[in-house]
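Just the one chain here, the form predicted on its own, laid out as structure tokens.
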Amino acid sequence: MNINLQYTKAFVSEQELAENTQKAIAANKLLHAGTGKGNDFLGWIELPNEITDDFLTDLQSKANKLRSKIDVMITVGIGGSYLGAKAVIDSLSDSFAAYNGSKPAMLYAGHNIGEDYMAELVNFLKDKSYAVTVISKSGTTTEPAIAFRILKADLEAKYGKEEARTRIVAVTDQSRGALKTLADQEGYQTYVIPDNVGGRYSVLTPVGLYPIAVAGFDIKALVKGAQDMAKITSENNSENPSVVYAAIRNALYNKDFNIEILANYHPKLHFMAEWWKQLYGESEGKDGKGIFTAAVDFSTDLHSMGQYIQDGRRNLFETVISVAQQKYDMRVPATADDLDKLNYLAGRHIDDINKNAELGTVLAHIEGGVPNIKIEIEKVDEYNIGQLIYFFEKGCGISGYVLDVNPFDQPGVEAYKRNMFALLGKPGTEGERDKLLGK
């Protein structure tokens, strides 16, 4: 994996980058020393190196056993409890897996409060053999708890309690919480979310690894990529790619570039960007600080958001994920009449055209006043995705410390929950409900 700052030089001086690089190196040291803000949630740093081959073999074996008897796997969770798994699975899956009969189909619930969504999901499952992976430390988070209530009842009605419990896997707290209590009572297969790993950093725990294994992908290669990146990013020098990324982000932020757009030119990386948005937005957006995170799929969004990026307010920068190698060989055919005037492209790889669109866009956006950071991975496979995940996690921890916030809590998320519970009439919130209705 390479990170290229060539297209930021017109916006950030060498001295400014050097100053922020030293801050990022100091932040990386602080992360590894475990003495900074939120240090009780630093388990993700050494996590890849603590995952044993025996654990992965056992997890894959259990996943394969369940996988062999189902048409559909429903992953129930919200935020980091489903985004990491979905990002990896979508990245690695055939683009048309949902239509070509690939099994099991990987679906998701508990990430919204959609009545029609849940009704349509249950209706879809009527003639399908399915199982559920429910992911929650507490078991009481509203969105997934509602979805799991519905799916648990449906499973038990469809298969009976004995068979239903073999089709439910709980990924939860080691010793406490409503879901842990239920899992023990019912005898569900259970995996642990480590206490010192927050949800948005949890994709390399069973939160992500189990659904990815059920989907049929190589979790050992995924973890190996993360392990190698963990080694690279443990170095306290200016060559550390996560240090480089954190340094340039903060250097741009200090110059009022306070919106970062993650752009990709590979359609399968859409949900990787959604995972990244949560990771950075929830980690840095606090204390009146932080870079606002957004994402686009190019070249698709060049025909929509491209106008704003090119000519809109000049407070944004782009980080571009570029994929060097494609899986397939597809070229533009020639036609006799050349009515669309594309014969000049005949015989050229689709990806060659895409790469020129990428370069042309970067040059246009630079001229339009938009700094660009380029991150290139070799290809979209388990190993490279594992590298990318850990690179972004480490860069986020470093960047948060440079910004002087706690990148491992999310106090702002609780505000909407308090209001929602009060408005719904949750016991103990009666007085607050009256105040809110008054507003």
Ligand code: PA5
The other form holds:
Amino acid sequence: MNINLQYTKAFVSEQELAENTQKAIAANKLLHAGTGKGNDFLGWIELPNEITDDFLTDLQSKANKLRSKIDVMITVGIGGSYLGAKAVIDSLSDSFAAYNGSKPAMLYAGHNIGEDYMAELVNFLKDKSYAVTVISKSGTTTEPAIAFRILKADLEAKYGKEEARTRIVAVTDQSRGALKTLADQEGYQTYVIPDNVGGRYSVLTPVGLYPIAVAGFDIKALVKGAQDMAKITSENNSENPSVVYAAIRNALYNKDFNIEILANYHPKLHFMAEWWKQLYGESEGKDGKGIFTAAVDFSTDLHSMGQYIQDGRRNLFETVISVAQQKYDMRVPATADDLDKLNYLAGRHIDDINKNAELGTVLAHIEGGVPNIKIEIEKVDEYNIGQLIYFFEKGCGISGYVLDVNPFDQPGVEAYKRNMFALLGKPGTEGERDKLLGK
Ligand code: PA5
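Can you switch from the form predicted on its own and show the form predicted in complex with this ligand instead?
Starting with the chain above, the whole complex follows.
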């Protein structure tokens, strides 16, 4: 993995970058010393090195056993309890896995409160053999809890309580929360989310690893990528890519570039960007500060958001994920009549066209006043995705400390919950509802 700042040079001076690099190195030291803000949630730093081979072998073999008997696996969770798994699974899966009969199909629930979504899901599952992984660190989150109620009842009605039990895996806190109590009562296979790892930093715990293993991907290679990146990003110097990323983001933020757009040119990375958006948005957006995170899929979104990025309000910067090698070989065919005048491209790789779209866009956007950070990965496989995940996690911890926020809490998420519970008439919220309706 390589981070290239060549397209930010017109926007940030060497001195500004150097100052922020020093701050980022200090932040990296603070993370490793464990004495900064939110230091009870730093378990993710050493996590890849603490995962044992035996643990991964056992997880993979349990996942394989389940895999062989199901058509569909439903991962129930929201935010950090589903985005990482979905990001990795989508990145590694065939683009048409949902339609080509691949088993198990990986589906999700509990990440919305969609009545039609749940009704259609249960309807779809009628003639399928399926299993559920329910993931909630707190064990009390409303969205997944409602979805799980529905799926648990459906599984029990379909298979009976005993068989249903073998098809449910719970990933939750070691000792607290309603999901833990239920899992103990029902005797579900349970995996633990460590206390010191927050939701959005948990993809390398069973929160992500178990669904990824059920989907059939190599979790050892994923963890190996993260381990290697953990080593690289433990260095306190200006070569550390997470230091570089945190430094340039903060240098740009200080110059009022307060919206970061993650742009990918590889359609399978769409959900990596969703995961990244949550990681950085939820970690940094607090105390009236923080870069707003957005994402685009190029070249698709060049035909929708391209106009704004080129020409709208100048407070944006882009971080481009560029994938060096593709998995397949496909080229532009020649035609006899050349009606579309594209024969000059005949025989060239589709990815060659894509790379020129990428370079052309980067050059146009910097010309239009949009700094570009380029992150290059070799290919989309378990190892490289593992590296990318850890690189972004470390960059986020460092960047949050440079910004002087606690990157490991999310107090703002509670506000909507309080209102929703009061509006729904949750016992104990009496009086609140009328006040809210009065507004
Ligand atoms: O990053 C976070 O902490 C959040 O996005 C949580 O993952 C999300 O709110 C789900 O929480 P829980 O796993 O407790 O159900």
